[in-house]
Amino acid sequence: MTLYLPRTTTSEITEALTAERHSIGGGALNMVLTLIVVTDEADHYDAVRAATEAGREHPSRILALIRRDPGAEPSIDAEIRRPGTSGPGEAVLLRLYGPLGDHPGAVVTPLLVPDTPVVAWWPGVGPQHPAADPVGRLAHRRITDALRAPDPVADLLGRIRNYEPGDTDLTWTRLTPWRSLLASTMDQPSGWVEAAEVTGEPDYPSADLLAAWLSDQLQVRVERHTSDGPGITGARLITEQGDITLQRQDGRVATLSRFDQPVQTVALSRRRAPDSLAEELRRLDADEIYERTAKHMAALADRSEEPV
C-alpha cells in the first residue's frame, strides 16, 4: 500500500510512519540502517528500485529526496510505501519545493531511524566533497557514482582530493569481480609480476581505478589502454614466466589465459546498480583499500601532468 501526503510536514510524515509501523507490528524496529537517496525526478524511479532491491538484503528505511521547482513556495509532497510494497523496509519519497531543496539535511533529520547507521547515496552527479554536504554530514557512509558525471575521471579525481573516511564510489564497487579474479590468479606460482596493462573505454574511471589498484598492490608500472568497451575489456599481468590475461568483450563472459594452463571461460558480467549498492551496504566502516587505491590513482594522475 502507498500513502500519499501532499503539502505535508515532517511531523505528519513521522506520525504516518508510526501508524504504519503499529499496524504491522514493528516495522522500523527491524531495520538495520537508514538509506538516504539524493536524486531528481528523472532518475528517482530507477534509484528507488535499486535501493529497494538492495534493501532485501539490508532492511532499511529508504528516504528519497527529490528536488522540485526551486522557485515554488516551500512545501513537501510525501509518498510512503509500506513494507511489502517496498521490500522488507520502508520507502519514503520526499519531493522538496522551493527553498526546502537547499536544506535537505534539516528535512530528513526527523525521519532517520533512531540508533541506526545512516548511508547517503547520490545515484546521479554527486557533491565534490560528500562529507561536507548537508546530507553527507548525517551519514556514516557516503556513496557516489562518478560514471554519471559529464567527465567521469575528472569528477572522481576531484572527489578523491576531498576524501574523508566513509566515502566510496560505485566505480570502485564495480571492480570487485575483476579484483577477485586477478587476485586468484596469483594464488598459483607465476614468478614476479614485472608490469601490467588494463584496457577499457576512454574516460571510464573503473579502468583507471583497476590500473591504480594493480600498480599499488604489485608496485609495478601499469599501462592504461583504450577500447570500444563495454566497460573494462581486459587486464594483463606480465610475469617472469609468461603472461596472465583476462579478456572480456561482451560485458558478460571473459576468458582467462595463463602461460602454463588451458584457456578458461569465466562469468564476469557487468554489475547492476542494486548489486553494487548491496555490497557497499554490507560495510559501515571506512574502506581502506579504496582510500589507498583512490589516492594512488590521484598521485599517478598528478605525476602524468608534471612537465617533462
The other form holds:
Amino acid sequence: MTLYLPRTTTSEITEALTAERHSIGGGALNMVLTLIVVTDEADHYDAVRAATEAGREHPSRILALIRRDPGAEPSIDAEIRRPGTSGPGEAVLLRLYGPLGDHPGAVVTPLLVPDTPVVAWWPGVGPQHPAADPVGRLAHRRITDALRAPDPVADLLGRIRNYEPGDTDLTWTRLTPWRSLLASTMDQPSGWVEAAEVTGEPDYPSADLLAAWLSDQLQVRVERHTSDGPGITGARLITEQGDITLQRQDGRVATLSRFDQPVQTVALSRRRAPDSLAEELRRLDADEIYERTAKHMAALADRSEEPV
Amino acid sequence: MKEPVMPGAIPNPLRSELDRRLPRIAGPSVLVLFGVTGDLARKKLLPAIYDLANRGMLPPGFGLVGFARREWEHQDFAAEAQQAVRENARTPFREDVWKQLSEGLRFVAGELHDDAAFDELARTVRELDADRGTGGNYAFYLSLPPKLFPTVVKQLKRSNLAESEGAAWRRVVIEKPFGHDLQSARELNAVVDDVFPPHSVFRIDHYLGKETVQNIMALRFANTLFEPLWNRNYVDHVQITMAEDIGVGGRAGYYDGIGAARDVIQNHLLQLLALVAMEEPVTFSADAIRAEKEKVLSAVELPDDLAAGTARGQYAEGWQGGEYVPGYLQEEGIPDDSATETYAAMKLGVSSRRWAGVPFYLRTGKRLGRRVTEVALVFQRAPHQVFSSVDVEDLGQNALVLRIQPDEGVTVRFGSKVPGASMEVRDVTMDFAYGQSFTEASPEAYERLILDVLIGDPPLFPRQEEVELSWRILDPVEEFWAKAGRPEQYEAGTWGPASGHDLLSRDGRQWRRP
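Switching forms now, from the form predicted on its own to the form predicted in complex with the partner chain, please provide the structure.
First the chain shown before, then all remaining chains and molecules of the complex.
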C-alpha cells in the first residue's frame, strides 16, 4: 500500500509513519539504518528498487530525495510505501520543490530512524566532497558511483582528494569478486610476485583501483592495459614460478589459469546494483583498505602525468 | 599438529585483517559425500554446496564426489544433484555457477565393503587433483548410519585415502547420533580416532550452525545489558524447549529404542544449555569456547530423585492442527509394546557460583502443540511490590526469550501500566525479530558448517569430550527410565503428559506456552 501526501510537511510524514506502526500492532522498530537516496526523477525508480532489495538483508527506512523545479514555490510531495509492500523496511519518496531543494538536510533530519546509522547514496553523479554535502554531513557512510560521471576516472580522483572516513565508491564495491578470486589464488603457496597487469575498458575506474590495490599490497609495478570490456577483462600476476591469469571476456564466466594447475572456469558475473549496495551496508565503519588503495591510485596517476 | 587456518603456507599478501570485504573462501579441496542418495544429501547438503558456490565461497578447484549403491554415471549424478539444487537451494539457480560446480562432480558406484569401489574412489579423487587442481585435500562426509562408520573408515585407511601427504589435509565429517550412550559413543570414537587424528574429525550438530544459536554468544558477550542479570541473583529458572508437531513418520526404524532424550536432549538441548550457562570464553577461539562449554557441562547435576525430577510420555492418537493423527504405538514399524518415549523433560542444576539453585528445565517432544525451539530465562519477581496485589494480578515474571526457530528473534517480557485511570500493571513484550528480512539472506546452517569444514575452522563442532560429558548426564536418566516401565500417554497436539507439567508445578512454577 502506498500513501500519498501532497504538499505536506515533515511532521505530517512522521505522524503518518507512526500511525502506520500503531495500525500493525505497534511491532518493534526493526530497522537497522536510514538510507538516504539522493536522486532525480529519471533515476529514482531503479535506485529505490535496488535499495529495497538491499533492504531485505538490512531492514532500513529508505528516504529518496528527488529534486524538482527549483523555480517553484517551496513544498514537499511525499509518497510513503508501507513496510511489507516493498520489503521489510519502509520507503518514503520526497519530491522537493523550489529553494527547499537546496536544504535537503532540513527535510530528512526529523525523518531519520532514532539512534541508528545513516547512509547516503548518490546513484547518479555524486558530490566531489561528500562529507561536506548537506546530506553527506548527516551520514556515517557516503556511497558514490564514479562510473556515472562523464569522466569517471577524473571524478573518482577528485573525490579521493577530499576523502574522509566513511566515504566509499561503488567502483570499489564492484571489484570485490575479482579481489576475492585473486586473493584465493594466492592462498596456496605461490612464487614471489614480480609484476602484474590489469586489463579493462578505458575510463573504467574499477580497473585502475584493482591495479592500485595489487600494486599497493604486493609492492610491485602493475601495468594497466585497455580492452573493449565489458568492465574488467583480465588480471595477471607474474610470479617467479609462472603466471596466474584470470580472464573474463563476456562479463559472466572467467577462466583461471595457474602455472602449476589445469585451466578452470569460474562463474564471475558482473554485479547488480542491489548486491553492491547490500555489501556496502554490511559494514558501516571506515574502509581503510579502500582509503589506502584510492590514495595509492591518485599517487600513481600523479606520477604518470609528470613529464618523463 | 595445528593446521593453518588459511591453506596458504605463507601469509597471503592479498589478504589483510582490515580488508573485511573479502569473504572466507575454502581452499582447493574435494568433498566426498557418502550416502549421497539419502534425504539429507538431497534436501540440505547438495543445495548448501550450490549456495556456497553461488556466494563465491568455493574455490575454482573444487570437486564433489558422490558415493552410493546406484548404477549411476557421472552425468546421472549431476542430473540428480541439479534437481535437488533447483528444488531446495536458497539462492537463485544460475547456469554459470552450476556449470562451474558440475565440472567437478563425480560419482562412484559401489558397496561400502567393496574394495574395488574404494580403489575407484581413490582413483577418482586423484584424477580430480590432476584435472581440477584440488590440491590433494579431501573431506569425507559420512551421511550414513553410525553402524556403517567402521566399514567406511577402514576402507578409507586401506585405500590410503586417510593419510595425507605434505601440506594436504584429510578431514572426516560425522553426523549425530554420536552413539546411544557413553559406552557406544566411546566405541564409535575409537573407530574414527584410530584412523583420523582428533583435530580432523568434525562432528556436525546442525543446530550449532544456526544463526540464532550463534547469536546467543553475541547477545551475552557483546552487550552490557544482559550479562549483569545473567545469574542466580536475578534468574529464577531457565526453560529450554524443543517441540515438534510432527510424529515419528519415516524415522520409525531409527527412532524406536532411541527416544526423545537421546535424539534431542543429549545433543541439541544440552548444547543450548552449555551456551546459555557457560562463562565468558577468554577469546572467541575454538579451544576457548569448547573449554567453557566442557566446564559447564561437567558441572551439570541431575536431580536426587529422578522420579520427581524427570518426566516422559508417548503420544496417543488425537486431533492435531485439524487432522486426526495416529498414536505412537499405531505408527507403522513401531511394536505395540514399545516403551520408547516421544516426550522427555528433566530438571537439571548447574553447580557453579553463577547458577547454584537455579533449575534448568529441558523438554522436547513430538506431536506437541506447535513446532518451536526456544530458551527462556524467567526472572525472579520484584522483591517488594509498591503496587497493591490487585493491581499487579496480571503481572507475570519478567522473561527474556531467545527464539531459535521458527520466527527467530529475542523477546523481552515485562510489566507496563494499562492505560486508564486506575493503576493496573500487565505483561507486555518487546520484540526483536530477525524477520523475513535478515534470515532471507543469511546462510543455512549446513552452508556455514560445510564451509567451516573446508576451511578447517572448528568452533561450531563439538569435541568428543563434550559428547561424552552429555552422555554422562543422560545415562543415569535412561537407566532409571528403563526400569520404570512404560511412559505415560499424552494426547497428540497438546503440550505433553501430566507428569511433564507436574515437574514444574511441584516447584511452584509452570511451563511457558511457547
